[in-house]
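The form predicted alone is given below as one chain in structure tokens.
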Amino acid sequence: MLALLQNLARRLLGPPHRYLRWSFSEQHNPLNHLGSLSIFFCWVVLVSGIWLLFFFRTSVTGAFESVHYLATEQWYLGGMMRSLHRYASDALVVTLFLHIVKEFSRNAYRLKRWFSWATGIPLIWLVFLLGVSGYWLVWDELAQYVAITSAELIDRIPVFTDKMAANFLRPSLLSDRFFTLMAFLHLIGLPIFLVFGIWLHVFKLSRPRINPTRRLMAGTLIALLLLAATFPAPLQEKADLARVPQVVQLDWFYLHFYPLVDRWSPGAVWSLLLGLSGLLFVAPWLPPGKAPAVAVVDLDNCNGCQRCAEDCPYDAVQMAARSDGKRYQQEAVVDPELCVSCGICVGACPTATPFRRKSALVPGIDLPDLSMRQLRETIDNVTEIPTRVLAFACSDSAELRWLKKNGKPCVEVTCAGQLPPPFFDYVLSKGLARRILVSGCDGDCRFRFGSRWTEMRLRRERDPHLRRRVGAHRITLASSSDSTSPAGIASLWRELDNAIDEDES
């Protein structure tokens, strides 16, 4: 069931990802920056909210008038800022949802990676609390509906003794202090918790990507400004507690569950919301999984070069003082609580070379479940009869399934970053294949840096480099092309075949 849901999520994200890559390139593809885009939208909301705060009056009579002034008389700047505030908030919900779906589809939320997932669930609640409290401050008919419905939900919590809904029975019961409190929560209290939550969400990651590319930030901001100028955020009639609004225009991004309160009891709505949140929180352990064996350091072959520690996406490899008395000053140490067994550290190890024959192929750091010796044996078996094209495919890629289904010579790896450049040299210099195709994850790497490090190594921009004697044109990275889909890989495979024919002619 889990695999079926993840496959469905991948199928849903696949076409938009390929279209956006074709439109914006892989580097600027919004689906590769969902987490950082969410943080960027938080900044846009914060800056635009500070501007609105200058004009907002925290009183029963002043709240609506100040917003009405911005929407009508200062529409050219204040109204734009209000609309920008609204649409950036909505965009934040979209990127959060897509971020959750993407991490689920890639199985990047289980085992050692549960912490980032679990700390992300409270962030969802904080974002929605911020959004809902923002609607209260406008104090139009929509705000009146949201306030009364929210009060009914809050009154259902047994912690509070005084009924909050009683404040909205008639106009005389609502005081200015209410708006002062809501402004404090919306502009200071909840944002502080949100910032702390974001830090907690990413603090276990090495080099967390908290900013999208500059081009993506600029393009997104321009799109939001155009949307704000074309479709200004609506402002409904002023709230009046003496009458019940007949029609309100809901923001379905934040208020999608509010109509349920009218049909169900508040307790039933709380059961639904808490049940879904609880299910998301325990998802990393449903069903319980067995973690693969972590990377192992062999001190006989470790020279303390630090490359494995520099390339690890999760800071699972640290350098420590030498413990075996050898002349090297440092040795690599693996933290089993942080290691996700991606193998990127192995791809960085200079001793992971398949040309070793007189001694066992045991690099300074290796994966027990898919060692470099096993990888070399698999290559030798697949190319026992030399092939025209040999593919290395990430175990998470849809292309791997196409390659296996169509009987193409391919070698499965945990991550593209697990491949040390000498293995490409080995295949080409030994004549085991004429061309090499490397297929990484669909989109950005599920282990964060695998595809990027591989591309930089092949371009000789990052150690270990691809040797100069190897023609880089004979190695094709599918993740760098426009053909990372089963149909695209089929076309790319034909292109490589045609390129070999051209070389021979």
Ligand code: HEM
The other form holds:
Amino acid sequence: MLALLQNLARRLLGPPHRYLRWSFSEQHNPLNHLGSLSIFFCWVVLVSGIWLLFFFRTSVTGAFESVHYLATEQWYLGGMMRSLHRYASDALVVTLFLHIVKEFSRNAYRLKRWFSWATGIPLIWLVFLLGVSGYWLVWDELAQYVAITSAELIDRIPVFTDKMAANFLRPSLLSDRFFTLMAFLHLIGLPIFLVFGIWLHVFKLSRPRINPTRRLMAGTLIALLLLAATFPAPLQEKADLARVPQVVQLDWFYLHFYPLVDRWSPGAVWSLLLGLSGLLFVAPWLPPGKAPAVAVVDLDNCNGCQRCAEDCPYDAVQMAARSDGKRYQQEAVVDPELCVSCGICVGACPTATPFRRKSALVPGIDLPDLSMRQLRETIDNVTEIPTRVLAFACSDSAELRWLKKNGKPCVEVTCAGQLPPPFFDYVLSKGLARRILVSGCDGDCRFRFGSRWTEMRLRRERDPHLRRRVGAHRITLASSSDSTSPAGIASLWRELDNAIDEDES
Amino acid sequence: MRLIGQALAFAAFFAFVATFSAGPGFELLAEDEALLSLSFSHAAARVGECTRLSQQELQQLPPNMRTPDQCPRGRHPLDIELRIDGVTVYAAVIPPSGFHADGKATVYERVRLGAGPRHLQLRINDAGGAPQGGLIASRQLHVQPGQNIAVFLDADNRRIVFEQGEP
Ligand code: HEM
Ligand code: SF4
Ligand code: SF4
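Now the other one: the form predicted in complex with the named molecule, given that the block above is the form predicted alone.
Zooming out: every chain and molecule, the one shown earlier first.
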């Protein structure tokens, strides 16, 4: 069931991902920057919001007039800012939704990775509360609808005995204090919680990607500006409590569930919202599973070089004072609560080299479930060896399924980043294969840094380096694990095979 | 070529954003409808009369509770019925709020009604059906489409108000 849903999510993201990879390149692919794009939209909302704040008046009569002034008389600046504010917050809902789908599709929320997921859920509520309170402030016909319907929802909470909605049914009952309250929530209260919430959301991750690439930010900003200039955000008629608008133009990104309050009942809508949030909350353990064994440090082989701690995407390795009396200052210590068993630390360890005697092949840090020694045995035993092309494939990759189905020689790893460069050296210099295909996830590794670190290590930009004599051109990093079509991987395989003949001629 | 691809991607994304940012419209009322909002809070009559305790009875109470007048705190529920053109569209018996059932009862109901001449009648009883709690008012209105007609009890003056918004 879970696998089915995740597969569905991947299939949905697959075609757009391939298109965007073609047009943007994997590095700038927006689908690889959904979290950071969401933050970027928050920035746009913040900056444009500050401009609006200068002109906004928090009173029954002043609110609409001040917005109207911005939209009409100051259209060139205030109107632009208003449109940016509106469209960036809408775009935020879209990237937020895709962000959730993507993290879901690649299992980045399960078991030990529950923290980012669980702290994401209050962010959804905050974003929606911000949206709703924002629409309330404008005090046009939409705001009137939002105010009444929101009040009906609030009135359903058993704590309040007075009906808040009653205040919006007669002009004489309306007072400025609602605007003061909403303005406080929208301008100060909720944004503070949002900033704190985002910080909490990423704080356990090592090097969280807060900003998209510069090019992506520039492109997004230009597109937003163009949209704001061509289609200024509409403003509806001024609210009038003596009337009921026949039709309201809803912002469906924020208000899609509002019609349900009318069609069902406030109680039913609360059940839906709370039910969905609850389901999201328990999702990391649905169904409960057993986490794979965590990375283990072998002190005899650890020289305290810190590379594993540097490379771990989950900050699961800490350096501690040496405990075994060796002359090194530090040693690596794995926090089993944080370690997700990706193996990226193994790929970073200078002692993980298959050139060592088989009996001694115990690196400073290793995955018990798929150790360096096991990996070397697998290579030594690949039946087709020596082979023309040998593939190393991340166990989650689409390529792996294709390779297995088509009987190509391949070795399964937890993550491309699990392979230290000496491994490729070993395969090539021992003549076990002439070319190597490494298949992980290019731009957006499911373990965050696997492909990035591998690429840098091969380019000799990050320790441990691939030795010069190996010839980096003989190692090819395949594309993303969740979006490669069978046809794509087949043609890549043929390309590599042909390249061997070219190497020789 | 790829730049055009990028532009297309941005265009598609923001076209989607703009499309659903303000619309399609959601119909709150049909063309020829108005809305009647029945909404007010009211503290109904107390359930019983206060009784004066005798000196003896007072002595039996703990010292901090020795008030000579003992009043039952509870209130009656609010019995309410709204009719439009003789048809009951809303009828309810609303209990008082509060832990001791001594607070206000709150009515909140919105009813769609067709435009045109309408005869509205609101009946309230706030004393458990006793005649002194009965209030009734009717009004012949010419309802305009899109109007919000507020109907409520002005408790201070014990009268029912029909407030018809400007069309
Ligand atoms: C305003 C809303 C949100 C923002 C700005 C945001 C931003 C981010 C950022 C910047 C990252 C780090 C990406 C990286 O460096 O790899 C991230 C990761 C993540 N987010 Fe969000 N996020 C938001 C909401 C959510 C929601 C609602 C969920 C799910 C319910 C969620 C689930 C996750 C998960 C599972 C990860 C990945 C952690 C991992 O790789 O183990 N996020 N988010
Ligand atoms: S990379 Fe290896 S040697 Fe370096 S600190 Fe980590 S376990 Fe020890
Ligand atoms: S296996 Fe992955 S998560 Fe665990 S310590 Fe190594 S790099 Fe960190």
